[in-house]
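Heads up, the chain below is alone and in the form predicted alone; it's given as structure tokens.
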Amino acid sequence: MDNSLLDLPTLKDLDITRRRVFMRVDINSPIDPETGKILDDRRIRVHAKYIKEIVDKYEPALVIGSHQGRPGERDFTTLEEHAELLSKYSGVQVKFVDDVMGPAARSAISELRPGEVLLLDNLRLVSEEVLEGAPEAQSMTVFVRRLSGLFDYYVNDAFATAHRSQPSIVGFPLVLPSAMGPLFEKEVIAAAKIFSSTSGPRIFILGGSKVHDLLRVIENLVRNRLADRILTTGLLAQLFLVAKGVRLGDENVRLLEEKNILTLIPRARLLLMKGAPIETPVDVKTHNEKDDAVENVSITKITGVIKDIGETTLEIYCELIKEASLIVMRGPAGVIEDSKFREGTLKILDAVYNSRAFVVIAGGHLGSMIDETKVNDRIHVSTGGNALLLLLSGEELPAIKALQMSKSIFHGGKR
């Protein structure tokens, strides 16, 4: 990563007050699929706090913008409680428009005064928002060239969709003046210490289900040398355990197998050959099914399938996370969706809180075992987890690549 992500355009870039602005957020939220109802509204919650500030400090003509779920999926739904939410947690009215780019919306659009907000409709209701492409044919599409006569100005806060190339996020920076929003800058900024701290020790902790990504992640880590340990678990520390020539037992095995994990071993011997400071659990928790049993072993004695990193492990790990100045956390580290194999990542995060580490949480299913109680200045829980873990494997972000462009356009390159 190199030092243009934190020259994009801010806020301070844009003349907001009391203009009509376009903003893409992600308030897309995990939806019960017997009832319809939001389960978890997190997002929503500090999308709304940014939200507030934004129509106190400029008063803009407001317009948001977001998606839900996909099309056929059960999550795919209106936005209509999103709103609600939104004006619950803000404290500002926000209207909603059951229409996207329709002359309902349009309509809505056109009437809205300065310091007043309005959500649009799920913006996967139209179909070229669910189509990748590159920034100039997102620019091109119907979506883009019908409402962006309608705004002064378009506002990216949506950095968990970053990794994403659709119309709303990479298709308005090429037509009208653009800027990061605060949430997306908050977010690169805690991105950028990440690749710029030089004081160690340097500590990643690495789980979750999203192996291929994690293996991206680490070789980019050690080619740019930026991580002092790595400490894995979940299925990631499977591989690397394997990768070392542990016997995990066929029931695991079959697990990776079935994954496509094991296709992964070679990078992971590679990395080990090279010394990369990558390490694995020593003991494990693991479930027999048969007679329901859960068990603390040594890894050289698993029977059972593993569920979750042991009680030694853990007093290891959380040794080392004491002394380090930087912590990044992604993914949790049993299968937390059962109460009997939560423990491993709730010890985890204790000594995360505990550290005097600079931290970056990385979202995801990891976000629903955070106690935002014990979250300060010095710790910040992205919601973009898949968008951060791409950036950190080096690659270059859809949403990122569009406001420099804009920048460009717009700005002529200059602050």
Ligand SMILES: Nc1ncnc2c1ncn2[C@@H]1O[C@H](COP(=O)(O)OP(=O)(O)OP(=O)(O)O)[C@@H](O)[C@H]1O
Given for the second form:
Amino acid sequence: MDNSLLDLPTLKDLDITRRRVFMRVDINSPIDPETGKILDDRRIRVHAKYIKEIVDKYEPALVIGSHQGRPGERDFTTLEEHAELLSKYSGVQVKFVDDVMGPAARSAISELRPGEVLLLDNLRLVSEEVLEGAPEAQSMTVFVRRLSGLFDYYVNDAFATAHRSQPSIVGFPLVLPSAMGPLFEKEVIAAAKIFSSTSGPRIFILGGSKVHDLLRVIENLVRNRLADRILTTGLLAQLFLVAKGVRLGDENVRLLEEKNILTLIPRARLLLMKGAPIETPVDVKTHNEKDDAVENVSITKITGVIKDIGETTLEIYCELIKEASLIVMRGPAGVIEDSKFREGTLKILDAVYNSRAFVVIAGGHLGSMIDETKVNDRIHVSTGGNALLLLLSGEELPAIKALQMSKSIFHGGKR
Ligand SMILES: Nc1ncnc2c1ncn2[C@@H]1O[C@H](COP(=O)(O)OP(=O)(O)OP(=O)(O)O)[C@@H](O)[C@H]1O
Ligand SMILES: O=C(O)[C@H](O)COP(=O)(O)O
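After the form predicted alone, can we look at the form predicted in complex with the named molecule?
Now the complete complex, all chains and molecules, led by this one.
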């Protein structure tokens, strides 16, 4: 990845003071399927801080849009509660209109005064927003054409949705002078650091259960020589153990089979044979369901279901982490839903907090395990799990491409 990431237009390239701005954010949050209430509001808290900063500094008439879930899913809700939480966390009154592009939304947008903030309803209530397409086509949607005339500028602060080629992400930049917002910029700076980091060991600690995605990331990391060590945990570690010929036992192999992970063995073997710097656990914590026993066993003597990395592995991994200058961590080391198997993840996180490295932590499960009192300027907790992962995989994110197109259309863009 290259420095072109850092050439994207920022708020400094626009002149949004007291102007009409449409800002796309991603406050998509986990929702309790029974009550419809927000379960975890981390993304809302993060965006609230930046909204306050923008309002204080530029006093724009700021209209915010976000999606929540997908039509047909139980987390597809309106954004009324999101508006209340944004107001609570930002200290700025965030008005809400239960409409996206109809007369109610358009009149609420037109009436908004400088310094005021309005949240539109779930953008995916508009069917066009759910369809992916090229930026040119998305800029011609009814959604973009109806709303764009009401704004001077477009700001994309939805890094976590940067991998979607939807109208609110790629359509507006082609018709309005645009920039990335402060959170998007922070994510991009963190990604650029990952790609430009050359001195000292760059350590990727990869685990969790999204093994197909992670294998693609590892292949790209290896091809582009971006990782000095890849410490595997979670189900990813089990794939590489099997690829090395370790016998995990029937129960564990069955789980890998169910998750279609065994089909990845040839690709994992190829990486190992090429000498990719992939480390695997030497011991694991297992659960024996018959007598509910938890054991720490060597990988040569596995019985029971693997639920976490083992103690010796933890010692070795934590020792390696001390040397790192860059750490990227994604996915928990074990089945963290059960408190007996959180130790691996928590101890690795402790080693990461205490390291000297620049740290990027991505993903919802890991995010929920973070001790926020330990987070400082050296540690970047990404809001974008999938988007960051795809960027790291060497893929061009549609949001980034659209901002680059906008820059060349509007020449960086002050109106
Ligand atoms: N050894 C293991 N066996 C089975 N499941 C495991 C194991 N280790 C970790 N997991 C599971 O991995 C899941 C989390 O992985 P996932 O890849 O979703 O993490 P993430 O980085 O938070 O991603 P996202 O933000 O996209 O959810 C947890 O539900 C956890 O139980
Ligand atoms: O949580 C996410 O990954 C983003 O909000 C994108 O959501 P989506 O996968 O429904 O597009």
